[in-house]
Amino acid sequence: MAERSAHPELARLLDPAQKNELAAVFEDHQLIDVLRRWPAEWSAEALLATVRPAAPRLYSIASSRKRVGEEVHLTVDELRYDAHGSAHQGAASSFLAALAEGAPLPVYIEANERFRVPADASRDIIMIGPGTGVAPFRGFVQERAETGAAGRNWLFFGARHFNTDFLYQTEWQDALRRKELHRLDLAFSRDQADKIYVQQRLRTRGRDLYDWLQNGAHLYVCGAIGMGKDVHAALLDVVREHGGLDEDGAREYLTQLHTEGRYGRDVY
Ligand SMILES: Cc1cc2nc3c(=O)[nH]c(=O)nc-3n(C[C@H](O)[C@H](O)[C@H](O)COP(=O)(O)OP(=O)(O)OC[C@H]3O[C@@H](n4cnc5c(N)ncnc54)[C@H](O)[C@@H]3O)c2cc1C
């Protein structure tokens, strides 16, 4: 880019002494932003030859074949944001959102053996999945309903607004009525002045949560990385408070759950 645009600012950024400034540019510039900011002559072929093929994107499967047959349901949050005065879209999520019905799409399956419904169907499960993190749990609840799993299903869901972001609201309500879902705790962060997140709900429900875990429940967390960390911290507080443990004891408790395959995390 620097060679072609012959732009002094770009050449300057490539000086090793400017590496922090260059990193800051990479932080919020896609290829298109660089091209717009430092225009240069490019043929399509020459430009393509400089870039790597697009990386695949992963999406959780949000359905069970036992309920939906030969289909795979996804829960996709279309990425849109403004930067440098222009609107940007997510390469994969916006592509998917714009896909015509019936259009073919190359996909592959990446199995996650550590993130499955318990082999022992009598175990309770606790699912923590705000935002699109709820996707696999829709599949879990369908699967457990279709197989007549005896264990109870408890879902923690969170999003910004009840009215616009409550994914699968009516399905969860139906599932509760049909006793396919046994407990549902919700946190809508922007519906009131104080932001409420799922981790606060975990703390309020700490007593029951701990009892479920003591009773052999499997715990699952899916969604944004930052949320996963906050949830982990809340879980440490819960087992410390209700298990009468110190900090090391609480950490050990969660490590043990993980080792037993009872604490699955899928964060991205
Ligand atoms: C195991 C796993 C499971 C997943 N499951 C799901 C799922 O079920 N549902 C789902 O929707 N997603 C899921 N994801 C995320 C998904 O794979 C994609 O990362 C997501 O859809 C965005 O891809 P994209 O191509 O649309 O965006 P991209 O084109 O890759 O754009 C993302 C980039 O945009 C830039 N960007 C984003 N916001 C801003 C901003 N405000 N300002 C400046 N720059 C910004 C950042 O540089 C970011 O790297 C999962 C990811 C993993 C790893």
Ligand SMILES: Cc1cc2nc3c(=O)[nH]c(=O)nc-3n(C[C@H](O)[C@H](O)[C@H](O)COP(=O)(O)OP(=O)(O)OC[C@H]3O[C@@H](n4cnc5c(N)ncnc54)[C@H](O)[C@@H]3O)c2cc1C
Second form
Amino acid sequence: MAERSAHPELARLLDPAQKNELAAVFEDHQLIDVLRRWPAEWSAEALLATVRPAAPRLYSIASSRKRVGEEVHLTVDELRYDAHGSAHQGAASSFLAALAEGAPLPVYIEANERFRVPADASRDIIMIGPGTGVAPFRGFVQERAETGAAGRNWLFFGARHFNTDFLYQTEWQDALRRKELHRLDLAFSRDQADKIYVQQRLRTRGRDLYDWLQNGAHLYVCGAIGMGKDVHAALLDVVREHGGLDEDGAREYLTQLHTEGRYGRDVY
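Same protein, different condition: the form predicted together with the named molecule was shown, now please give the form predicted on its own.
Since only the chain itself is given, any partners or molecules it might have are not part of what comes next.
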């Protein structure tokens, strides 16, 4: 782009000394934003030859075959640009949403051996999955219910609004009634003046959360990278406060959980 547009600002951004400013551009610019901000002459062929191929979009399986049979369920959230461009739609999600019912689609399965329900069905599990990050936990709860797992299931779910974004609301309510889900903590960030996120719920439930971990519970986190970092920080706070540990001790505690296969993270 710098070469074709000959724009001095873009050339300046490519100076290694400007790496922080360039990183800020990468943070909030899509390709179309760059093309609009620094116009240049491109043919379609030249542009396609320059950009990298689209990476595969991996979706978590949101169902258990033991309950749904020969199907695979996905959780797909299609976002669209508003007037201010504050939301976007993913290429794969918008493609799926536009498919006609019954249209064929090639897919493949990529195994994730470190993100599965515990082999010991008596273990409790704690699932943290805001937004579409809740997808694998729908499958987890179905699987544990169908196999008669004795361990308890605790879900933390968060989204913007209760009325429009509470994914699988009625299923979770039914699961609570059937004792397939034993605890459910919710955080809807935009339904009140002060934003509330799942990491705040983790801190509020810290005593019980730590007790579950001490009794052998497995911990799972699924969702956006930024959320994963915030949740990890909250977990460190919980372990530090309720385990009587210093900062290094709290980090070692979570590292040990991961080493034991009891702290699974699927963040993207």
